[in-house]
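One chain comes next, on its own, written out as structure tokens in the form predicted on its own.
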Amino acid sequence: MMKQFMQAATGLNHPGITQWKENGGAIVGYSCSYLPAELIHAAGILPIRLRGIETTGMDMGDAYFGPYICSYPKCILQQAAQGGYQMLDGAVITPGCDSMRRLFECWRKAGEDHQGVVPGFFYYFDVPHKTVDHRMKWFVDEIDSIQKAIETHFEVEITVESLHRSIATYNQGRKLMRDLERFRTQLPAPISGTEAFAISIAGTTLPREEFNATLSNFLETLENRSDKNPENPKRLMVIGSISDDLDLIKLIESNEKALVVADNLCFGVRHDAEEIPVTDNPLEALAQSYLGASTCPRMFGQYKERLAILEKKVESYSVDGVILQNIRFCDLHGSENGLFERDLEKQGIPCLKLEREYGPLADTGRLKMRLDAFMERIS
């Protein structure tokens, strides 16, 4: 079971996707966790998060974006240019930040210059930056618009009943992820941070029914699993910029006393919010749940709420230290990490700020040196 999660977490064309395509299924990639994946699932389409792993260069990314920008959208564009997204029938881009907004423009322009780079369904899904009433109505309208666009392009009908079924399926996955998180709060924890993060990433790319069944079986094995983690470890939480790179968590846990027991990452458990209610108006329920959480610094006026989430996790997971990582040129997380460091350190919670590039850890030596120094501090 763990092998299946690892395959999905470390490769774009893993067996789950290959099998889906062989069965004639369509796949739509999306860039941001604010897009309700249930909407795509209800159309009988596999929704997967867009990832920039396995890039083999940066010539296309540099040509369209330039050097002074977050490397995550650059890696996505590069992956599209080198043919890594051939399995996609569609892509949905959300302006999580200005760099991601530019991804839509640059990807579309690259499609004009290079045939086959842009998938057949290419959609810009806007998301408000506040949760006030008129913005919520706007978000409901945005969800309604993309539903109609999916129905038209793929010649399908998304019914209220199919949305209810998809919401129920994703709710089951959310419950299972909460069950997994409860194991991580245990002393000692029977699962490593690398394993838990692989499972979370796999949830964004495996067919949801397959993910739910595999995770349910895996949780049963944890009940009687002997602890294989470091003895009396320092329990760490990782937060900050988007990350789907297991090597970062592995690098942290390469220290013999380090164990990542919690995270607050876009590819981590943060995207698995509370269960979505099944109501007569599923689009409104989706809008309220996805936009109302405000867990990302792209949302205005919610810093205190996001800080409270971290404080609660520090207590619940018995966290000894917090690693605040951000991708270079990420203004949102780079700025907010500074505020988190200030406020958490005031409470006596040790913090380490790391700036890095998205993708392969080219500066492993520098990062390991700083991580080891942090471990000495909290020891």
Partner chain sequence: MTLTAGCDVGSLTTKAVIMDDKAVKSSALIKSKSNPEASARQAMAEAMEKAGVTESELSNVIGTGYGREKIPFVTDVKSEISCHARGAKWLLPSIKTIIDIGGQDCKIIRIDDQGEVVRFVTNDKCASGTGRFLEVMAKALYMDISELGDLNRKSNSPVTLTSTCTVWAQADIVKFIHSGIPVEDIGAGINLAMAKRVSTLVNSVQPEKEVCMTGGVAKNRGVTSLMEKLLGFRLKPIRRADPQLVGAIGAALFGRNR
The other form holds:
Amino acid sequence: MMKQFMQAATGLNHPGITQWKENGGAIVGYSCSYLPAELIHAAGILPIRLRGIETTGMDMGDAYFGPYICSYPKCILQQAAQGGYQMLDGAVITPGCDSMRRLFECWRKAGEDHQGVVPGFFYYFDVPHKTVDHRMKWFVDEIDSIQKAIETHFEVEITVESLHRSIATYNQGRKLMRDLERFRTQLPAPISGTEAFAISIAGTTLPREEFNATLSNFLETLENRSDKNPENPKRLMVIGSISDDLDLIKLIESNEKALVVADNLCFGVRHDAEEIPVTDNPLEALAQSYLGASTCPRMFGQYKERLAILEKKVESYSVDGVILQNIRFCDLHGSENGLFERDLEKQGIPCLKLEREYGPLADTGRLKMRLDAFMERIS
Amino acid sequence: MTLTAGCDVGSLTTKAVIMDDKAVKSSALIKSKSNPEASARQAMAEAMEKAGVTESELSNVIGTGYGREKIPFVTDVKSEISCHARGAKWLLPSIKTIIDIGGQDCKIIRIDDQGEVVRFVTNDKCASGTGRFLEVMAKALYMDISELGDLNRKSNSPVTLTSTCTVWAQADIVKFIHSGIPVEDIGAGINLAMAKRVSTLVNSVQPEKEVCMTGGVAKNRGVTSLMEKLLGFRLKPIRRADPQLVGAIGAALFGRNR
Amino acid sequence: MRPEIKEYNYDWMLGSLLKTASGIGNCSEKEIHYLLKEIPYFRGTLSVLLREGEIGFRFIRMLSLYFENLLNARDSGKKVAAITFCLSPALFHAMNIVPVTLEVMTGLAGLLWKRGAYDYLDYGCELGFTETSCSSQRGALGAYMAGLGEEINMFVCDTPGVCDTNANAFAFASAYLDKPFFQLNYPHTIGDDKTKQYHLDDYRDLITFLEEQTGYPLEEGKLRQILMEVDKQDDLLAELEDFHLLKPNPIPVIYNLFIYIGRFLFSGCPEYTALLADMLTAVESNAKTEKSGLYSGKENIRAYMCYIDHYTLDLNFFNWLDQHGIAHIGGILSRNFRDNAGYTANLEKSTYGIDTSNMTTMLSSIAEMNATLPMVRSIRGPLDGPNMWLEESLSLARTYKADCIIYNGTPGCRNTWGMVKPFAREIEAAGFPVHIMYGDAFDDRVETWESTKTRLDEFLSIRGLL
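Cool, the form predicted on its own is there; where's the form predicted in complex with its partner chain?
Okay, now the whole complex, with that chain kicking things off.
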């Protein structure tokens, strides 16, 4: 079971994907956690998060993006331009942030130079930055538009019933993730941060039914798992920029005293929103749930709410230290990390701020030095 | 009497010290080789020879620095942040904030009365604000890094240097040389860019006095005096040892407690 | 931040320098000659302004008045709002709020002080604000976060969805200083009815927010007065714009700066109207004699600045254009897309008109006016979308017969750095040589002016433009 999660977390073309393709299924990649994946799922299409793992160079990324751009979208583009996303039948780009939104242009440009790297369905999906009424209405319209676009392009019909079914399936996954999280709050926690992170990443790329079933089985084994984590570890929380880098969590946990018990990451369990209610108007329900929770600093002006989320997590997961990482040029997380550091340290919660590059962890040595020093500090 | 050793394998230099219960018995400082183990062996051998001791007489050898994981003969390893804190506290008991400028990075460490690390920051990916930056710049000026420090006193109008990128700064220097700008103004500009960069980092941890500098750049009077000016307080000089050895001393001190 | 810098108020320093400078108008030439000797750093910038004679003084006086308003805001019972250059200050003037346009505040430090806003730029980083954030806000914000400026009562921006880095600066400062924050939020479309309705709904929220902050409702009469003044300004601007079409271009290079700084600070205020009227007179007289606005008198080529200009000491960039005989035919900042401006003919549906008949029409007018400001109008959506950056740049470059297009910004312009390479490709394909400047418009330390200049010279010679 863990092997299945690990495979999905560390390889773009994991068995879940190849099997889906062999069965003739369509796949749509999307760039941001603000896109309601239920919508794609309801069309019988496999929604997967776009990722930049397994890149070896950055030449393609740099050919289209300017120099002062986050390495995350550059790595996605690198993958796309060198043919790593051939399994995609569609891609949806959102203005998650300024770096990510321009994947829309750069990817298309790469398509002019490299045959067949742009999926047939290529869509720009607008996501507002606030939740007032007229903005929510706009978002509902956007969801409605993309639904129609999917229906037209893939010649499918997304019915209210199929949306309800998809919402129910995703809700089940959310419930299972919450169950998993409860294990992580335990002292001692029976699961490592690396394993837990692998599971939540796998959730963004495995077919949802398969993910739910595997996770459900895994949770049963967790009940009886004898504690294999270090004794009296220092319990850490990792927050900040987008990360699907299992190696980062591994690196942190390579310190024998460190155990990552919580995160607030885009690929992690940041979106542990309440289950989405099944109503007559599923689009409205999706809009409210996805835009309503102010989890990402792209929702400007809601810093206090996000600080409160962290404070609550520090308490419920008995966190000893917080690692605030950001990818270079990620001003949104980078700056907010500065505020978090100020406000958490004030409450006596040790913080370590790290700026890094996404992609193959080239500066492992430098990161390790700081992580070790941080562990020495809080030990 | 117990003898301990600390070995600090950095990106540019490798340092080793041997200590007894009271003081530093001997030390060695060499340029790092491509192989951390070889660097460590050579520095240790030099230090042991100076002290007239053999490896078996050492009760503990503590490794630190970038290459610390790759030294086979150490008893334990410690991060250089903890080592610099420990070493500086031992050399200057009143110290609260340590600015360490190493070859590849720059660390600002705040410690409490017991010498425990309370907070620290390091510069991120870029080489500016590090010893490497000064080395590259000195090379562009065809001078030795040790000569840079004096240039401030001779300069009346330091040049403005790009502070964010070593490569660009280097290109600027070449241009300055060609346009006939006096070398002392260029050198002073280099020191200023360095001091500004580091001061910003220092202020971000809300430094507490006393403050000292460790690492090779602490010996560059041009940078330290500018830093004092920018920060608005005096940097306490380390007199009892070469500031470049502080990390290794800290490591050796960790060896005592084992 | 160096301790001695904490001794001085940022606004006061800039304001007193400009106030002193505005008195020079009464000096004899000899006096000015000696005065310039005494101000080695401000000299370069001041000389450029003095070269413009009365119009230069009017500009300095306008800036000086701006600081007077700001420094006396609290005593006159007014609130102070930090705003951004692509948010119109007109509404703020109508509601008796003093707008502090952060980018202008940072830019002025760069133009007037030898060390520019360096210390303030770095101070933001000391507080945890990323150094990769845009310098244009970071400089002035550094001063305000250090408590070295007038107290900011609220932070208002309209850049989420347009420039996240910009919006993030406002969000950071408001959280750091614990002051209210408001964002106008723009979708990726423009021109259709749905978007217009959205603009209006959002703008109404802004008004409600400002009413809450000040405790006073927006008065219809005051809004009308301000909008009628904007209307006058737009007429003058439309006339000025037409002169860009002439060859040689009779508009002096530096007028571009006057045009947009004036709008960023005093849109809807008579001081700006007067400045524009004077500028128009001067340009008309140049045009009559077929005189170029360039000091060399000879126009070699015409450059379209597809983004912003460069604002470091001595107005180096503007001087460079002048010395090389390059006519500056405007950029993203100098235009506001009023429907009566000639250049909007090919860019319909993304312009605004002014109708002051009643409150409803005025609100629609001002909401649309704000929606067509720099960046807000053309980088809200995909690069090649209708009316967006590519179409706008190509259309303007063609209208004004540009010989080349120059991109300059700051490393913080994430949104344009993300698409500037595809952009340049398209522009080149359309036949315009493009130069991308890699420096920072507000921070000489990122790339020194010497390097920037070398690269610009290189571009001109390699592309056979000069």
